[in-house]
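Read the single chain below, which is given as structure tokens and is the form predicted on its own.
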Amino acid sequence: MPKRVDHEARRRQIASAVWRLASTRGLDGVGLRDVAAEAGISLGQLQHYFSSKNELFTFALKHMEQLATNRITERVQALSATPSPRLVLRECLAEMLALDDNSRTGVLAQIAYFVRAIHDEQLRGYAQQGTPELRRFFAGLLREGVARGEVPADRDPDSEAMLLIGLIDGLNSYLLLGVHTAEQALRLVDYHLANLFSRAPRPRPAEEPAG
């Protein structure tokens, strides 16, 4: 009896194969073949899931956002019952650094997509769609820190939500250069978080008695 294959699983095989190779050495030298050899399958499986670069390199980035996404539900999920919005951005954050060497390997495969998507219109138009759903999150958190308080009522959410966005971004470049250290790079944040909400909480109104 021939052995099932689980297709799904051997798109992820293929898709992690694609990260390490763009971690290593970018995408434009990337071909099928070499896809194919790092995830230790023949060309022609590889090309009964992928026709082309193009739609390799586009589902690889998809499945790369959703563990991203994956693992910061996983980090909010873990912290208190009702954790504040300052709270989860910070996890939020952390996860997006390079800390370790498994975020270092996506973090070189994201910049390895910018650079591809720069003149690439067809994969820039996917990569695109994700900046504003993140924005969108964190502005959602800064409002929210703003109803409770902690955050100044004239800082604009969706200005600051992409200024962090980008604080990352910059910080990623000198983490990979080894110009910062994780733990500098995570005191950043916590600097910036800390000028960002800077004001205590409102305390709850009491609850009035029953009856």
The other form holds:
Protein chains: 2
Amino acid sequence: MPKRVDHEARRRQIASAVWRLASTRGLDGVGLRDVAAEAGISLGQLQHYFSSKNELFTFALKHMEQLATNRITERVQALSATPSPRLVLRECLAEMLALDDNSRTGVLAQIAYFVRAIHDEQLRGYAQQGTPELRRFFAGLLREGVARGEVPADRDPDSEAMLLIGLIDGLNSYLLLGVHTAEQALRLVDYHLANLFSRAPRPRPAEEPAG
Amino acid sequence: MPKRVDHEARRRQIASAVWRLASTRGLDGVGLRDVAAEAGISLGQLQHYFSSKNELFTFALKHMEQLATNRITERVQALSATPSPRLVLRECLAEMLALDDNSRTGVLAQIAYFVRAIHDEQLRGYAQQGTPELRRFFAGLLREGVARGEVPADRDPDSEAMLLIGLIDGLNSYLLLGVHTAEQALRLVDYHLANLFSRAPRPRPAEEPAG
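Form predicted on its own already given; the form predicted in complex with a further copy of the same chain follows:
Below: every chain and molecule of the assembly, starting with the one above.
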């Protein structure tokens, strides 16, 4: 019987090798040969799955983002049945921060991609697509916060969403430099969220005292 | 008569070569030989001024920061005699954003240093020193804003200062990726400042209507 090869599993194994390289030495100067060695397969086997470096790097980036989205979805689903927009936002931001070794590796890999994307049009195009999607998601949560009366109506959800995305990036940089600790970075995020959601929620119909 | 060599000018010339390399290809894999070639001098001449890569990189970083401080000081001095803390803060943040080609090169060089500092203890130590200084400066301006009644008293100047520093870093990353334009990034900073300085200033004694 011919041996059944799980192609998707092999592609993910190769993608993992890319992140490990990205997080330890960056992606500049990394070639298909380095990735094959890191993944423990031959160059020929790797080229069976990916014909170019750009194809491989883009796949690895998409897969990394998919895993991050899955982790966020899991965190949100672990919350109560109808979590508040503030709580959902807080889980997303905490997941994006390099709070533990696992997310630290992810953030280091993102930075390696970022540095490469500055000079690489194709990767840059990909990065340009992803951010507006996240921004729309955050803006939606903030709009819900405004509708519930928790976020002051004079705050602009779209601007606040982009500020949150930028903020996490910046806080991660200073976290990696050791300027602040994971706890201090998370406390800054919570402080900022408390300013955004500065109003007590309007009582929902079910919670209003019976007339 | 022996030729007078301006040692400081030569050191600055070498530092400039480091930034050009940092902004175009990053600092990983860059050696003293590359810097000498970029500066248009011999390796021996370079080694007369800097005996190690770390010494050279640290000098170049300090000099880059000094120039940035000078640019900010110039901008602030060009303001009125007694600029408001909000205006001083705005000038500092605008100077830190990669709004033109010149500051774009500076930010690219900073990123190259940042990536190197993640894995280099000596550079990381240097980065750890610089941030608290800037944070204290920003926090002082915000405290002045609170004292003048322009910043709500429930805002924490020290936390807001670190959020501002992180924010500029993050907005610069998305600016370099082309996610937003320089104008859009500056508008986000102004939007954030308007939220921070959300109160009308208290009339100062001199401005109070004569009794």
